[in-house]
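Single chain ahead, written as structure tokens, the form predicted alone.
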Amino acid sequence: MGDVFTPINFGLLLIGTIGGLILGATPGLSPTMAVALLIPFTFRLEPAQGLILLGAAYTSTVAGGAVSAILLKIPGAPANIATTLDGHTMAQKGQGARALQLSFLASAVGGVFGVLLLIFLTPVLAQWALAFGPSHLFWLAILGVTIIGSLDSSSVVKGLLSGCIGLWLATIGFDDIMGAQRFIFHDAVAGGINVIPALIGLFAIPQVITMFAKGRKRLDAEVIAVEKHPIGQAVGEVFRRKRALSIGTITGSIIGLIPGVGGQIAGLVAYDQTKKTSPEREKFGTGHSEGVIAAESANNAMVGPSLVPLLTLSIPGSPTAAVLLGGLLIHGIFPGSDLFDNYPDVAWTFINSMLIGQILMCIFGLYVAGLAARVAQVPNAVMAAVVLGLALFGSYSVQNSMGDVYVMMALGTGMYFLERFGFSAAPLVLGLILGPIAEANFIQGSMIANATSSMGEYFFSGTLNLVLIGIVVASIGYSLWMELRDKRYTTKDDAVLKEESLS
């Protein structure tokens, strides 16, 4: 806990949690992107530094995102959709501080809750996924891509077919076992896609795209002033409001080990049950403090566990996750059942500095979000131009190259076009980040099959083999069974409409 405290990983993680707070409070921005944008600033640092930094900023803007739905009634990440149910009407009633309070205590407590889950959780999943060889190894790095290619998009087999375009992506260089050349159309791919400008192409570049688009409009909502509200009360009804706490920051903590699920699934799953359990479901979507506290919990006790898969069997448990593995990698370090074993100090730092930060984001939530919410409103040329700048500034830097430039531009520019067609950009790059984990794993998987067994017999035989497999099918299919039902009772609302309008 001491190496958090050194000035230099001190000043990072505050300014990591304050720029996270005002970067989540500003819409278009997700914590996805704000992390992806931030990991260029960190090739100077120590790996426990840039990951500091990078934990910082995920679990401030998680936090901050419920500023702009309280305030503005616009969710600043996806996470916080289920924040502004009741977050705003407490706002338009002239409850705007205690609704921002609740919500920040809330976020505190379920964060918390959540990071202790990942400091016990995690040392003994990696003591089992010690057990893993080449062929579990692969077998993962396909979970991981079908998982959040299955979950992650407006359809699974879109998400599907965005991990294999990511997959492909990773195949692009030269082999590493032969030294062939693989699909080098330009000279700027000649050494491969590099992680790091892929991630903030894919991530921001449709974002600015779409802000450009808007032109100089202001967003149209009102910023709700924010009154004065005793803090005490707040802490007082956040614990009196135990029901609510308790099942916010329960759910959040179980999907957020559910690699794939992400925050969005968490604040919305813990509202609907707080609301079902609640003897006042009626004063739900009234402005009911219950409300904000079950989702605000939720959503930030997600973030702790969504990065035990990820430390542990290098799978992301949330698309930020993903971009986190991004910036491990970046740093030389590769998560997994040897990562407490070879880098017990970044381990730790990182995982307690995420403990420290909880709490600094509550103290600093409760002053900047006045400030926040009014950065929300800057114009969106202006904002896309700031963050243009930034995705250009980041992408240079990683190898002082305009060929990693030209790599963010087109991948970014077809990223925006793909998702106007239902495409996601988090299998795409999980797909891009797995890709040469599975075929190293594959070639050796190979020649060790080729010296032992057959092929046949070393992949698809063995308790975990069979056991991963049947995940990755499962996931399909239960994504695919999910999709056909809603499309079923889509069709049957839209017949009820029909014949009432003919009626």
Second form
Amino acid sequence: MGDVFTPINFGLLLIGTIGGLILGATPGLSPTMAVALLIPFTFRLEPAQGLILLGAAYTSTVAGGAVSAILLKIPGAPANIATTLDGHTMAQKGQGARALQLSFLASAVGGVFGVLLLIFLTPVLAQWALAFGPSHLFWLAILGVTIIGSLDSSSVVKGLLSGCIGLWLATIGFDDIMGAQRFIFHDAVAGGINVIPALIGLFAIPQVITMFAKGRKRLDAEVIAVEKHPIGQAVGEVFRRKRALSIGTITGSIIGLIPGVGGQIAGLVAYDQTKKTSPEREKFGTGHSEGVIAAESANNAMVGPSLVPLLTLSIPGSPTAAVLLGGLLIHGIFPGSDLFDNYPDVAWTFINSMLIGQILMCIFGLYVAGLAARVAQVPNAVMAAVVLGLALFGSYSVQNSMGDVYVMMALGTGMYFLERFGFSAAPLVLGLILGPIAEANFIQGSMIANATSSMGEYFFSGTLNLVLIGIVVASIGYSLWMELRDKRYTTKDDAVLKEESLS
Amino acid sequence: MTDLPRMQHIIASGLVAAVGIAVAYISYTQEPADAFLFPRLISTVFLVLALWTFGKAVLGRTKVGNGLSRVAIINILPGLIVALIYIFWAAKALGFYTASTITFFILLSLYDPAPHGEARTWIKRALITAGFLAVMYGLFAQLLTVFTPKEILF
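Could the form predicted in complex with its partner chain be given as well, to go with the form predicted alone?
Let us now look at the entire complex, which starts with that chain.
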């Protein structure tokens, strides 16, 4: 824990926390994009310092999103959608400060619980992961892509297709075994696609173009003035609302552990469950504090557990975790089973900083919320130009190469158009990041298979292989079933509407 | 007009399918075969999914994605052209900071909802541009010591 409190580390934690709160409160800047844009600023830092900055930004952008959700009714990130339901209504009733205080306190409780889960689960799972061989790691990488592909997208097939595009992009460049050139159509990708410019492009450029699409539109939302509200009362209220706090915290933690299911689902599920079990369910949606507490404790409780698969199995559990993986890779650290053996200081400083970061986020959140809400009103035009400039400079600074900038822009522009047709960036990014892991283990596995048994026997036998394949098939099957079910309901609704319109 | 989104879906999924076909073709024809072992595996799945998506688009069964409206295209086009010129030509040819200043100011002028007929709003835009460039210079040139291409001015 001591390493977190060295002047530089603590200073970075403060910068990451305050900056993250402001970035999180800015609509259009998602936590993933904010963390991706921050990566170039970690190049000059030690690995642990870089991760402290990125981890603090991740934590506080999720919580900061509640500011604009409550005061502007614009969720700072998808994770804050459920917060708007009661939070904004409270603000309209003149209880903005109370809503903000409840949201930051609940976020801190959920966040601390989530990080404690990360602290206790990660070393155990890391030990367990030591037993993984090439075939298991191959299936794990495929599992990471398919879970995110099937759960994060509105269409399972398009989600999986996005994952495949990412996996293909990862194969561009020279292959590691033969040194042969693959899919090199331009000098810019001769050395392969660098993950950091790709991440910046895939998350930042579609957002810039989305801001362009809004045209010369003035932001209609008005910041609601916040009243004075004693913090002591808010602390008392958060702990009186035990049911909402515990449902939010536990739901968020469990959802965080499942790769691909992000804060948006955590917030909405926790809100829904709290409402269903509440004796005051009729108050939900009318500015009920339980709604804010459940949603915000859940979306922050998700942060810590979402890093468990990343730190133990090198499988990012969320797009933001994928960006953090990019941050680790550029510092030469490959997370996985031996992370805690090879880089214990980095791993523990990072994890401990997230714990302290949750508390700092709460303290600063309570004080900078008003300021952050004003930042949230920055016009689209300024935000688009700022993000574009940061994306250009950030991509260039990775290797001082214009090639990276071209890759960033090409991937980003392409992604914007693909997103308009139901494709998703998250599985594509996961494919790009997990592609080299999948390929290296596939090649290694096929060599072992050729020497000992057949490919089929090596990759498709053994309990762990079968369990992993089972989860891959089950996640795709479940998502397909959900999609078909939703379609059936939609079709039924359409039929009813048609009948009603005819009559 | 009602066919526009469907047509857009066909074009988009057709382009993805074309990439899928190209990737699969290269994977199965290029040598050495060992280097393309993994791409073959990926490209096969890629191609099947891409053709499936294309087929659905042709049959008009694609339900996800909103496509692009005429208004959105008109709004996007000027900004996108400026952004592309900035990244693919101006940044290198004019120097990063010079190109960024020009681009930032143009984008701000294009998309800022404030009236264009008032001197006050132009001064505000110029000040925001100068402030942004000062921050970028401080962050990248001073803090990170990134040596960016310099052509005109800086």
